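We begin with a single chain expressed as structure tokens, specifically the form predicted alone.
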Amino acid sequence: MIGFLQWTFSGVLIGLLYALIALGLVVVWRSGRIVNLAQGEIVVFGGFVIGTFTLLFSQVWWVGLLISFGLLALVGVLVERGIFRPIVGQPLLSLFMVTIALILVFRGVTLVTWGAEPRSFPTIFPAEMVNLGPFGFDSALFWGGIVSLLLVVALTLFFERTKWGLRLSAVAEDHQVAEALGISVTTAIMLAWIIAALLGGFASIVFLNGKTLTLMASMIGFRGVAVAILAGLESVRGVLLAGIIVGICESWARGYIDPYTGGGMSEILPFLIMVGVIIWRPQGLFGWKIIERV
């Protein structure tokens, strides 16, 4: 029984990490109807930036963190202004293809700047396990999970209670209507990309704390896509439950099925869930239902 609960609680923490990554997709989708497939690359890019500046300011590592997040916010501005602002209002397929190109842009910039060699990521969260009774948890996942919960609450309040959040939601509904109401579509999209870049930076700390950073770490972004689709791309609160569902299912598969499948089931399970959702409930668990007159 303890083993089952350990796998379950560990799955919850992993799911909160996936939810954190999925938040970056949801925020960008809510602002500009853009499926941000590049969030995994933003996580890796943010990891290299944070690793570089925390090393440069090793005596006052928090200064390096502040500089890193400032640079990531600037990257969000550059992505919106340099790539997405010229194509605002274009068909969804065009925006989708641009995000695929953005994956290559981030990977290319990372390769040119830091090279392809693996490097150690700094230990920002305590390296010791968090022990609660008979259960032990990775420190970064545990504390990062708590921060993820707070971020979900903060973003939910932002979208539902603040003028800027409501403006982003209006932009997601219809760009032309939003502009007619005096809402700047480009500013809303820029703000969304800034938030996505900052979320990616924090996700890199939780995911890579004390581990080895490689370009392949960006694959975790696709698990974020699976969580976002399960939740519904419009739902900030939904990513929390969707992330936990995916994380627990993956953890159970790792504990009880992987020994018989050579580790394969836990790798593909999130994507099997994603395919099932696309087939049976395309709007996700909490997505907006769109009714069109024909």
The other form holds:
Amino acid sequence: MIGFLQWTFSGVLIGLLYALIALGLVVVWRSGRIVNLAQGEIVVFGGFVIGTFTLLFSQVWWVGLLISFGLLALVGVLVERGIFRPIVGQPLLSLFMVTIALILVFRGVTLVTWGAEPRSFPTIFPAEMVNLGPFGFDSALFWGGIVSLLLVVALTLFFERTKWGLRLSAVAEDHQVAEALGISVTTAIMLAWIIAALLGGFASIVFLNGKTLTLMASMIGFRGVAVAILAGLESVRGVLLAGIIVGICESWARGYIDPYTGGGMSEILPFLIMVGVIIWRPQGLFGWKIIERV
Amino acid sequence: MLPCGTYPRTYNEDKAIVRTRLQWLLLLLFLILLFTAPLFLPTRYIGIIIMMAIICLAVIGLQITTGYAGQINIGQAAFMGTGAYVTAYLAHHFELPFWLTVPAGGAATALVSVIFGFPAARVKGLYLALTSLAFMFIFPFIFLRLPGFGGTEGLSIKPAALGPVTFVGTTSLYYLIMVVSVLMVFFAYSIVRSRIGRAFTAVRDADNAAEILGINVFYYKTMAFVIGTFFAGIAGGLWAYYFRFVNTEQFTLFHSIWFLGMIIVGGMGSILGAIIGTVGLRGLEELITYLGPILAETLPFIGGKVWFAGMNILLGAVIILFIIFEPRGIVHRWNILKATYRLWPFPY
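Output block for the form predicted together with its partner chain, input the form predicted alone:
What follows is the entire complex, opening with the chain shown before.
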């Protein structure tokens, strides 16, 4: 029983991390029907940036952290200015291809700047386990999970209560209507990419705190896609529940199925869930019902 | 734009691939050049051409799915791997001849693709991209664990044989792969000029209108995916016979992304575009592989690895630049050029 609960709780924590990644996708999707497949590469890129700057300012690591997040925000601006501004209004196919090209660009920049060798990521959250009663949790996942919860609440409030957030929601509904109402679509897209880049940076801290940073870490971005599909691509608060569902399923698979399949089942389970969602409920749990059958 | 004085009088003439005598002549010359290439080109280049031909088949398949029917497939490399694995399995365990194993690999791939194609074909949007992405991750899981597929070590197979002839060296394999490739390219041209191909284009451009015209959109979306992956399966089978070794590491997400890049650079919605894109990007890759060590020697302060790492940036930038400045690809420029010299000296 303790084992089962332990698997469940660690699943919840992993799920909160997935929710964080999926948030980056949802925000970008809302800005202009762009499926942000590059979020995983942003996590790796952000991880390398944060690792480098916190090492550079090892005494005052929070300065390094601030600089890294500033840099990531700048990357978000560059992505919008350089790539998405010229192709606003192009067919969805082009937008999709551009995000795929972004994967390559981020991967290439990371490789050229830092090389392919794995390196250790700084310990920003305390390294020791968090113990609650009989259960032990990875401290980064634990504290990161709590911060993710707060972030989701904050972003939901942002999108539903503030002027800027409402503007972004209008853009999510319809580009032409938003433009007619005097809302700048390009600014919305830029804001979305800045938020996505910052979320990616934060996710890299939660994910990699005190671990080894390799290029393989980018695979988490695709799990984020699965979570975002389950949540519904428009739903900011839905990612929380969807992330926890995927996280728990994956954790159970790791505990109870992996020993029989020689591992790996937990790796592909999010994608099986994603295919299932596309079959039974393409708009996801909380997405807007604009799915059209043809 | 056709040359002056060429006009179709019957439907058969209208859908012909080769229209004028000059085109026949050029086609014949090209085929002769293609099949005599091993006589005057060094083996290194023959190997490059073989790789281009194999990848070209997978990219043509992707062109049919993505360029003609508008369904994005980011799992083409995994489908290629499925074809390679099935081919290798049949050749390894049952010792079937290649003319059975390669089509069987293609057919098995097409069968697998139905599972991932039908959930996405039901709904409008880019859902095929997501299900094929899922297959990209499920593919290594399946083939590393299924018994008889060699696990992490992969499968190795005997060379292809036809009667007393065995295809061992690069040159003999070249002929085999070229014959298959030319047949498959002809097959692709035949699909896209038939009713099926026109239905694909209709589904891509306006699916509601297509439905009203009596095209079963669900059926044709699935079919575009199945045909596209069939090409990938055949390409995978040839890959298996070329390397005589199959492993999941050979078919990664990044290969799929390269394939997509090739159809963008070449031009969406054109078989010729797929060929141009493959030759162009593959040639660029070979050029960097060749120039990399030389550049690293002349500019030692930059380091050798940077050039290969830079390839990702280069390809990403090329894709983005093409989408921004020439979304219709190189083939569109080529068509403009063709129209210009056919009209010359008149402006239109």
